[in-house]
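Only one chain comes next, encoded as structure tokens, the form predicted on its own.
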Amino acid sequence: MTKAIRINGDALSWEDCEPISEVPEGHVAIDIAWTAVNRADLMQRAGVYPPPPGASDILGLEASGVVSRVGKGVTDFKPGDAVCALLTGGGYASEVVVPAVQVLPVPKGYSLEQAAAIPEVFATAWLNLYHEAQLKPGEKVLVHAAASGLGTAVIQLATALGNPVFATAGNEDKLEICKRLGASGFWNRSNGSFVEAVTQWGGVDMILDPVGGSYIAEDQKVLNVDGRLVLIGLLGGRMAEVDLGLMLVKRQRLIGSTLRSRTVVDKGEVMAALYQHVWPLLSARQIEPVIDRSWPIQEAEAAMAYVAENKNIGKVLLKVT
């Protein structure tokens, strides 16, 4: 019997649900072994980030597991293959159907548990660093909330590809992890504004900001000429003050970016880029996902609370089977 996490008022429950009857053309059915908690899941649960039209209303934006069936036209995968997938929803379940272009084989040497921590954060990192911001070798990056699952992926990926990283985080323990992962500049946001520290570091060419709000004005102050500010979240609020004069004089660009609402074609292009550029780094252990801890899927409530309280360094996983 297929099971999934359902939102019942303020509670989550692991319930029976309708099994997948058929696999559409170009799709793959996966028996899920592991999934992960992302902030988008918390936002969807709170009712402020609904899934795109036509997407599953089940939480979960990534998963790992074993292919059970393939649809017509799928030649890259077969039943029994160990895979991980970028999802638009449906990860908090025992099975999921996903377009084949959003599925990749588990990197060489990785377990299904480790693989579940890869798709969302490394896809988001690649999309925003090298597609949206079009980083060139040597350009410098500022990443906020740098000890998150995404932040730890960004630090490793950017550093491996020749882009120095300045990390901000909420405490010294988190910053120590960022340093170990390769960040060369640091700021504890509990100590106030990061502007002076980043300026002394030489400013940055690109900022990945999941905070928004009052951070935007400070971001602008540390962006170099032709700098790109990529906004990917609103943890600090949706209203911000933007200095248009500074934007004009320094030719700054403010880019809003989400991954979930992009088309299947767009996501397929991101996953193809990951397979070409990131999978070799993962297989060589030059970079790897940072996993904080895991819970059984039946205890998703506790896992989500842990993330909501900003306790995690890296990814929080849910074991399904």
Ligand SMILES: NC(=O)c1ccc[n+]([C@@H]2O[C@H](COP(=O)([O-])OP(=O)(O)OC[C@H]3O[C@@H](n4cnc5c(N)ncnc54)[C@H](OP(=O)(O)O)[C@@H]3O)[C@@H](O)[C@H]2O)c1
Second form
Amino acid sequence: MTKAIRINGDALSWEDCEPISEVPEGHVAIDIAWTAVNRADLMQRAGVYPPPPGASDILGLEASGVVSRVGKGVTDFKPGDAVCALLTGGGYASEVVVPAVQVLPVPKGYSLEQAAAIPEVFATAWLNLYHEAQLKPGEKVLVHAAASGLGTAVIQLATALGNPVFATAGNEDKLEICKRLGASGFWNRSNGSFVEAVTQWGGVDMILDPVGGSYIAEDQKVLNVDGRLVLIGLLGGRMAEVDLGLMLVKRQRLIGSTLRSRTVVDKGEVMAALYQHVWPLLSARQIEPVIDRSWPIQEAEAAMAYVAENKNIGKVLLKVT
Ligand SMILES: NC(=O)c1ccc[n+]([C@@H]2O[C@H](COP(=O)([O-])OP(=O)(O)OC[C@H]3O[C@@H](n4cnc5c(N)ncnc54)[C@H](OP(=O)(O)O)[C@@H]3O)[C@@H](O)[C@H]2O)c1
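Can you return the structure of this protein in the form predicted together with the ligand rather than the form predicted on its own?
Once more the chain from above appears, this time first in line as the rest of the complex follows.
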């Protein structure tokens, strides 16, 4: 029996749903073992981040599990393979169908539990640091919400690839973890503006900003000449003041970026790049997903509340089977 988390008013429930009948060409069906809570799930549940057209309306942007069936033309996977996948939706369920290009084998030496914490954050980190911002070795990065699931992946990946990281987060415990993961500059956002601290650190060449709002004007002040400001979220609001003078004179670039709404081809390219550049680092344990804690999928409500309260350091997982 296929099951999924359904949103019934304010409540979440683990309910029977329509099983997958046919696996389309180029797709893979996965029996899900683990999925993860992303900030985007909270926004989707609140009705402010609807799934893109054609995507499942079930929450969940990533999963790990075992391949149950493959569609015509799929040669990279077979039933029984342990995999993890980047999803456009549908992770809070017992099974999912996903384009094969969005699926990767579980990295060598990893459990299905650990593998569920990898796809969304490492795909987002790779896409924005090395595709959108085209970071070169030695260029410096400012990461806001650096102890988040995403932030903990970004710090490790950037550090491993030779890009020093300045981390901002909401308390000292979080900053301590950022330090252990490789960050070399720190700011506790509960102490006010980060501008002076980042300036003293020497400024940055790229900013990964999930906050927006009033952060944009401050970001601009610490962004070096030819710097790239990649906006990936609106935790601090959608309206911002931009200093066009600074933007012009310092040749700053403001880039908006979302992973979920990209085409299957684009997502496939990101996953192929992960397999080539990030999987070897994971297998060598040079980098690892940071997992805070997990709940059974039936208790998704508690897991989402924990994330909503900004308590997590790294990823929060949901155990499905
Ligand atoms: N565009 C994309 O493709 C994409 C993909 C993945 C993630 N994202 C975005 O990246 C962010 C991190 O994702 P995640 O799932 O890893 O999140 P997460 O683990 O839920 O962490 C989010 C963190 O953001 C910080 N925060 C919350 N409200 C804030 C505010 N008003 N100002 C400053 N910081 C605030 C909190 O940490 P502190 O209290 O420690 O600051 C919170 O723990 C989210 O905004 C998410 O939507 C975007």
